[in-house]
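First, one chain by itself in structure tokens, the form predicted alone.
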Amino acid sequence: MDLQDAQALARAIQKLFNDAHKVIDDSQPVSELAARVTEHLSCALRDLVCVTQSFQNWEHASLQRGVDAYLETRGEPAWYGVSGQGRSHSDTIDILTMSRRGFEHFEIGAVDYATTATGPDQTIDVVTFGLVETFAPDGAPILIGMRGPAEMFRREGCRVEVIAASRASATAAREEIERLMRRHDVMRGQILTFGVSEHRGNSLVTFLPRPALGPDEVILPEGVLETVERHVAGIGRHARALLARGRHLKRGLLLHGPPGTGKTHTVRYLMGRMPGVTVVVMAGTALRAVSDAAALARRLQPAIVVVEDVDLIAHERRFSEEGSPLLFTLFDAMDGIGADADVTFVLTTNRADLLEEALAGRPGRVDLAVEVPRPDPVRRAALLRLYGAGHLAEPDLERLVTRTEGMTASFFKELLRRAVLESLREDPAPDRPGMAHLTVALEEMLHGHEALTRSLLGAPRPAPRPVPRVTDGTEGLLSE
């Protein structure tokens, strides 16, 4: 037998096996699940096409809204699930195929749901495993499957699967679902923070309530608050006009100053003044997700990305001649956002000296740096009034101001709380402390044993005392 005869024999044997497999396959009893799908799609299982799109865990609620919006215009949806061992780590098309061939016993079952957050106080149920029969934009029948994360099998994120006889029909439906998902994004206009969430089914993003602060509640030097608000909110109000004149929208704000002077409080004021703006707050270990935060901000613009205590990552520069990788990741995220994006990066720091060299070496990331200093006497009096001492006579108020030089807003907030507690010990009826209660609280906080407390509340640290020199008595003799 020559080579050509051998090749012909091999092809004939292969065809024989394929034909036999098809005959055996077609003779298998069709499961109820496979029959339902093939009847709706009018197509054999082996000819089906599946188009899949995956998303991050925190986008599950938005995906659910996108699918719901897609189904809303195509009749009443009838979701059903799948029961059977091994379904969690198998794709839907594989489940249908195995069900058809009798490899696994899969049946129509209940839909799997989970609860996830859509706001600080709102949740919705999302499908973590379910199928629904509907139609593509071109009218072709399709099957939509939604899947949630399967942590046991190291499958993260959520995804949508569109199964159809035509790839074009499946792709068109998948694109329309994603378009509707972006339109109904639950994160738009919210305040978000990356980290571990307290909400079930959402382990990466937490929704925070939007603060409501008036300008009289932010005690800063004259003109500082107006400058900050004009830079952050004012540019957004004139976004279209600026773009029409060829000006960029992306901006960076650095708030620097000692701890406790009101940097975070100022940021909270900005959040409240911009109710339609998405805010992503990054702090602590969440800073490692700054690239995801920047991408989210660009998609949901107008947006603000708040990076608190950025000096903590800048401080890592001392361990490497090249600098902090995390700091450079932040800079890269700020660069990659695009000049036309209506996104503000707001950085806060207690140590501007650690950042100045890095920011100066890569100019354009921050275009406004504002110092938030320790309050002067006028501002200290304003803070005392704000936190509950406004009823005091002016001479008493002046005495408190004089004795609290160098103290910050955090110090005054704690001072008034202690004064209230002192008044409650005497009489639970009064709703505000008197000068005597404030004096007792202040004496306690200024006492030597609370030096660390004052430091933690932002008070200046005392200069170290000089160490006395110890000699053997010969120093004076040698100098003569």
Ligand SMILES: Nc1ncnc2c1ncn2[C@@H]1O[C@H](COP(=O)(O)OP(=O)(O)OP(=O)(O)O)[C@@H](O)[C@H]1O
The other form holds:
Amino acid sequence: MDLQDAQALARAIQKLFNDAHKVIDDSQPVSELAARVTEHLSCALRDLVCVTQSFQNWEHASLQRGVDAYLETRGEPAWYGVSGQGRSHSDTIDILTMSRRGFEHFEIGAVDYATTATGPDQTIDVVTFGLVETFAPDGAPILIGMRGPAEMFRREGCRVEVIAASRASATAAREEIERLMRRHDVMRGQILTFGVSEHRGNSLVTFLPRPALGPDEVILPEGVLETVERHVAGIGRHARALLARGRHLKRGLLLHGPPGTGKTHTVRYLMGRMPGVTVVVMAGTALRAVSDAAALARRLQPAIVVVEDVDLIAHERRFSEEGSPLLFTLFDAMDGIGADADVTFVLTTNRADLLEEALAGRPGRVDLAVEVPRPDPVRRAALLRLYGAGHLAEPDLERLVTRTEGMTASFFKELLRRAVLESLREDPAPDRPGMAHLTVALEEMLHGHEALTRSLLGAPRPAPRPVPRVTDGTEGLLSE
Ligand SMILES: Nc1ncnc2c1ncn2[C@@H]1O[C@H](COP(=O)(O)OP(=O)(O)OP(=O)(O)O)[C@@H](O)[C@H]1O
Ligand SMILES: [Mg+2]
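Now show me the form predicted in complex with this ligand; what you just gave was the form predicted alone.
In what comes next, the whole complex appears, and the chain from above leads the way.
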């Protein structure tokens, strides 16, 4: 290329720039979308200010509630959307700027909605892409834009944008929306479990129904259930008085014992006894979201954070950001919550031995450790009655109690299920299983090919944990 060609090329490029500039010049006719917005805001596009705030994707429903509450006191809201390719890639201000005719084709369109959970069996519709005209607390006209996770290109979370002629108006509106969002938080008082989406590595929150278990459905040694309940619920009941006397509220409970003895069962009982208390359940690799969960618990207190099978992550380094064991991430999250917070951490494990050292090295995290042991003869009889053998004659019950030495609570539940199955083979089937059915079921569970099942169900065994299992923390809590 010689010099002349180069100069010609430079001139051509300059002309191209000038022409492009003309296209987006203010004198160009504006789209209906831009005209509508500038008319409401009484401000030229180039002078608009946008204040944005992003939230985690699981906060979308709460954000919607906050925006709805904000709009409620400011007349009938009229949401509208934007049509045009590539809108998800752009901020609203950019969309408005680019919507001038002849440049990009963004126009007024339909609002995009999605449905999201606000409870175990409630949902609401949330705006995933929409705009609404309203007013700031100071009365200035503003435009609120809302984006949901699905509509955000390569971005996690959801966000709200407030567009106005002045930053002060936009900021005041944004702050008011956040305040209302916290007041109407859909997660307050709910039972939530954190999972990790396989897809994009983001955290997901699922709502669980609150279990309703009576104290007579949890068979534990004398006083254990009371101690646990007093520690978790009792301290909460005296929260104000304790704080007034300078005492801390934050507490840590460790439930330890063999598999199937009722640690998860006890946690479910506690949840049922504390209506209105927010519960965050975490297990396995979801624990890497523990800082989020702890922050959530603090914000929505009174709250309980349940960490199931904590031994499984005690030495897991893979999933924590710093490469230190996840257990320390958990401890840091526990420490990060102020002592004045009405938050209880409940940890469960069947390998207390693995945790001892870590807990001893970081005192103050767990202030009550309770063993959930295998049932003694009195408890075994109680379990047999609870699960449907109460109608048997005393000597029969006693025989079963003797034969089930060393078995755990979950063993009895399965035993009764099998006895019922056995009884259903008869025609006509009796209403309740008899001693003969129970004996068959018991023999089945105690012998031969049932050995593995037996050990899985909690019979004593030499190895401490023959089948390590990673759970997501929900299956035990969801069952029944
Ligand atoms: N103490 C108990 N009283 C009454 N039922 C019990 C008790 N323990 C366990 N069960 C029954 O057995 C089921 C399984 O017990 P659970 O999940 O609580 O065991 P776990 O101690 O958490 O075991 P793991 O260490 O394997 O998590 C419970 O859902 C419940 O139905
Ligand atoms: Mg459990």
